[in-house]
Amino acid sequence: MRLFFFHTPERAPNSGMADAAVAIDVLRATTTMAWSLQNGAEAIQAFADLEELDAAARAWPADRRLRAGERGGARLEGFELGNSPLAVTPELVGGKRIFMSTTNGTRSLDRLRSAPLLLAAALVNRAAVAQRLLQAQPATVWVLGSGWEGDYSLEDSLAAGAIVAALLEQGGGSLEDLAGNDEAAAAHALWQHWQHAPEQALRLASHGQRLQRLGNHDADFACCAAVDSLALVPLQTEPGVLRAS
């Protein structure tokens, strides 16, 4: 297995696709997706475009749908949910499909939707993601960070490095054999530095600072930094639709 990490959707190759792909948006889309499915959501349907989201949501039964929308860290007006993993309680999301669009994370999923195996990862499920990859044994894996509007994000690189570390811990082998590019090796080094203080790293990140300016997100930070707190992995079962695996 060779793993290639790209900081943002814009950094991914313009042609071709890996045998497997992993989308990351630690703060907070992929964390929220994982917790939504853990708490009983039927599926997450991800959209980069809000008009497409509205059209798809209108075609779904009203009592079995929720719209989750976020731009700039804040919930979109008129949407039932924003982008907080704490808001997706079992009472609210159980049995429902969540139609979701966020500033960055759903763009990464959209970029990777043609992958034969597509997973959504965060710190909360990084060991489970590594386990799924080791079970599938793809020759090549693209791990795609979401960044912030095309720029690098510290927290997504941290999670990419955490996945690399979990692959090495569970599957053995060497970093030299696993890392397909310098970005993957650098992400692993970042994780080695911050693995004992992941929440501190999330707060240091520019998007973490942005969230702190928007209000009190202490509980969100704690949730997003809870490494390996879930064994569930969101898996794309049809284009744009993720279900629990």
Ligand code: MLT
The other form holds:
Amino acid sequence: MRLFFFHTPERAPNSGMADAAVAIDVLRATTTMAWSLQNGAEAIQAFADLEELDAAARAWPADRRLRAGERGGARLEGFELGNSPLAVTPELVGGKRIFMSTTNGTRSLDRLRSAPLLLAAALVNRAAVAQRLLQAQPATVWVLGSGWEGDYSLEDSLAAGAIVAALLEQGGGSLEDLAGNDEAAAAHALWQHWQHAPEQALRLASHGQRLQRLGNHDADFACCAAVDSLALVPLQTEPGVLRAS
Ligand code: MLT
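Switching forms now, from the form predicted alone to the form predicted in complex with this ligand, please provide the structure.
What follows is the entire complex, opening with the chain shown before.
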């Protein structure tokens, strides 16, 4: 298996696609997706475009849908949910489809839509993601960070490195064989630096600082930094639709 890490959707190659792909948005979209499915949501349907989201949500039974919308870290007006993993309680999301659009995370998923195997990863499920990849044995894997509007993000690189480390721990070979590009090797080194203090890295990250400026997000940070707290992996089962696996 050769794993290629790209910092943002813009950095992914313009043509071709890997055998498997992993979208990461630690703060907070992929963490929230994993927790929504853990708490019983029927599926997450991800949209880069808000008008498309609206049309798809309106076509779904009203008692079985929720709309989750975030821009700039804040909940979009008129949406039932923003993007906090703490808000997706079993009482609220159980049995519901969540129609979701976020600033960066849903754009990464959109970019990887055509992958034969597409997973959503965060720190909370990085060992489970590594396990799914080792089970599937794809020859090539693209791991895509979401970044922030085209810029690098510390927290997504940290999670990419955490996945590389989990693959190595679970018997995925040597770093030399696994790392397909320098970004993958650098992400692994970043994880080695922060692995004992992931929450500190999330708070240091520019989006972490943005969230702190918006208000108290202590519980979100603790949740997003809880490495391997979930065994569940959101898996694309039809274009744009993720279910628990
Ligand atoms: C995003 O997609 O950029 C995020 O998940 C932002 C956030 O809500 O923290």
